[in-house]
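Form predicted on its own, single chain, as C-alpha cells, below.
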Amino acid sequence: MKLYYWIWVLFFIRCTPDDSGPGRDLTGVRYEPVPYELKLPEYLEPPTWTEEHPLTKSGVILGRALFYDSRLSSNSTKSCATCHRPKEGFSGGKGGGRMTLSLINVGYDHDNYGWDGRWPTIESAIDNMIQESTYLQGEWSEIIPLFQEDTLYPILFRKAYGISNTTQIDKEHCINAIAQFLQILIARNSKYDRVVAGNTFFSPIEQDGADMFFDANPLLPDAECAHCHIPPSFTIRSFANNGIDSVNRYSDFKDAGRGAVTHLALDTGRFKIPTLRNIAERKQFMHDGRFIQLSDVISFYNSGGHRFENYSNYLHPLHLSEYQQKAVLSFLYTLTDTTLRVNPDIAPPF
C-alpha cells in the first residue's frame, strides 16, 4: 500500500487533550517496522547508505513530512523542498552565490557533500544546511520542541524509531529520517533507463546525442561527456574546473569552490560533477546558475572554455555542429524521470 495512504491516515489520528504536551507516552502506538522496498532496474544497486542503515516505510514517511516542513527554518518560512523543488529536479533554489545541487541519485554518493565536499556525509550535510544561515538557519533546541509537542509528529517517530515518550525526539532522529526520504530520490524511470532495460529505442536524433556522449559511434565527434558524467548517476562524485571562470591566477576566482575546503591551490575554482539525471528540468546551470538554457551550457562546453592550469584534461573545442548539439541535448532530455516527481511516496504530503 502507498505510503501516501498511511501518511493522511496518520494526519486524522488526533490525542486526547491529556496526552498532548511534551512527556507523552507512546507505547500505545504500534511499533512494528516494515522494510521499505526500492524497487530497482537489475542495473542499478541500491544505495550504499542503506546497508548500514536500512529503510523502513515509517522512517520514509517521517523523512518526506520533514523534508516538506517549513518548521526546520528559523521563521518557519523554508523547508528543504524550498531550494531542493521536485518540478526542477530536486533542485533550484540559490544561496550564497550558489545553486542548489539536485539531490537525485544522492545516496550514491559516499562522501564529500555540497558543491565544494564541505560535508563528508549525508548525516553531516543535512545537519549544517538545516542550521547554517546560508540556509535553513534553524536551531534544534527550538525544532525539536515543536515536533515532541506536535500532535502527529510523535507517532510518526514512534513508528519510525520504537520511541516511548516524546522526550526521546532529537535531531539524530529527524537527521536519519531525512537520509531514509532521500535514498528514494532514485531516477529509474527515463527513456534512457527503457533503452537500457530494452523496452524501447532512441529517435535517430537522440541516437546521435547518445553517440557523441559515449564517444561510441566513430562517424560523430565525441562531445567529451561520458568522462565526467558515467550512468547510472551520470556523475563521477568528484570535483572539476570546467573552465566556466577566466582567471589568470588562483586568487582571481570569486569562489575558491574545492579549494576553500583542501587549501590546497590546485582544488582552487573546482566544484562538485553533478548528476545529469532530470537536467532538462533545472531552470539555471552551472555552480552559480549563470546559464538558463540547457543549450547555453552546451554551447559553452563546445567552445572549450577558458584554459588554465587546473583546467580539465578534457575540455577543449569540440567543434560540434547545430545539429550535432541539437542531437547532445535531444539525448540529455532523454535522462528525464517525470515520474520521479509525482510520485506518491515523495510528492508533497501536506
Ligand code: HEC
Contents of the next structure:
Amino acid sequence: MKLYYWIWVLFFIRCTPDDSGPGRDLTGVRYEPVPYELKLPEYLEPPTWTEEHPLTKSGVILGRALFYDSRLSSNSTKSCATCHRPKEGFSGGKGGGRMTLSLINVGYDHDNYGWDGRWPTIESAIDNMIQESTYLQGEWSEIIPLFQEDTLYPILFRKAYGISNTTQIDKEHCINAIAQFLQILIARNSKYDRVVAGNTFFSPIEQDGADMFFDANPLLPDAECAHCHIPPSFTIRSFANNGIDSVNRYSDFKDAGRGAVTHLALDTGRFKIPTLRNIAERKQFMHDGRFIQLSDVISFYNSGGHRFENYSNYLHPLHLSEYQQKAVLSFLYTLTDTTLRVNPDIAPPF
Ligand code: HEC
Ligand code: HEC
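How about the form predicted together with the named molecule, since we already have the form predicted on its own?
Let us now look at the entire complex, which starts with that chain.
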C-alpha cells in the first residue's frame, strides 16, 4: 500500500508540468467567466453554435485579438482580416484561386465549410486557414510560444479559459476563441432587418425587388432567388451549380467545387450558396470573383445562365425589365449592416 502510494507520487511529480519552470504563473489574474449576450432581435434565432461554443465575454475578446493578429501567419505578414476584410463584408481577399467567403452569419452554419464544403467543422476550417500555405501558412509550434511569451496574451487566455500557467496556452484555446469571435458576426441592423422588425418601410423600388426576390407579388415576375438565398443569412447552406460556367461535360469545369470532395459527378461545378448579407460591400462576386459589379450578377441571373445536367431547375431566363432588375439590386442593397464592423466587440482592437 505504502509502496504503491510512493510510486504514484513519483509518477505525478515526473508527469505534471512544472509550474516553476519555463511558464509564467497566472493564478493571480482573476478567472470569472461571464456569458456573452448576443442580444439578438426577437425574429433572429441564436446561431447553431451557441451550445457547442458557449460564448464568454473574455473568449470573444481573445478571439477578436487573434482574428486581427498577424502573428498567426508565417513571418507575421497577414491576419484573418487581410482576406476577411471588415469593410468588404468580411470577404474580399483571395486564397487558393478562390474568393474569400464572407464570415457574416457563419455561426448559422454547422458543417461543410469552404466553397466546396471540405472542412467538416468550424474548428477544422480555422485550423486549415492558419496552417495552409495559401492562407496564413502559420506553424502552431512557432505561434504558441509567441503568445506564451507575450505580456498581454497570457492574461487574455487566463481570463478566457482559466489556465493557471502560460504553458497551458495551446492551439485548441486559440481555435475556440476565434470560433467564439466568428459567432458574434451576425448582421442585424440593415435596412432589411429594420423592415422585418417593423421599424421602417422599404422604398417602392426596394419593395418591388423584395417581392421578386421572395416571389411575394403575383403582379411581378418571380426572380427565384429565395429557393437558394433565404433569411436570416440569405443562404440555404447547401451546394448548387447556378450556371455561371458554360460546359459540355463535367471535366470542363475549371474548378470541380463540391465534386472534388464527394467524387460524385453531379456535384462537379457545384459551390456553396454564399450568404448575401452585406453583399453590396463586396467588390467581386462568385467563387472565382468573375463579376465586378453587383448589377452584372443580376444581369447574369436574368439571362438564366448556362444549362447543364446538374444545373439547378430553379434557374431559367427571367425576362426582367430594366426597372425590375434595378429593383432586385435595390433590395440587395438593403442587406448591408454598416454597424457590424464598427461594433466595439468586432472592430480591430489595435
Ligand atoms: C489569404 C486569404 C485568407 C486568409 C488570411 C484567411 N482566409 Fe478564411 N477563407 C479564405 C478563402 C479564399 C476561403 C474560401 C476557401 C475555399 O472554399 O476554398 C475562406 C474560407 C473561410 C471559412 C469558411 C467559411 C464558410 O462559410 O464556409 C472560414 C470559417 C474562414 N475562412 C475563417 C478564417 C479565419 C478565422 C482566418 C484567420 C485565422 C482566415 N479565414 C484567414 C481566405 C482567407
Ligand atoms: C439554385 C440556387 C440559386 C438561386 C436560385 C440563386 N442563387 Fe445566387 N448563388 C448561388 C450559388 C451556388 C452561388 C455561388 C456560385 C459560385 O460562386 O460558383 C450564388 C452566388 C450569388 C451571388 C454572389 C455572392 C458572392 O459572395 O460572391 C449573388 C449576389 C447572388 N447569388 C444573388 C442571387 C440573386 C439576386 C438571385 C435571384 C435572381 C439568386 N442569387 C438566385 C445559388 C443560387
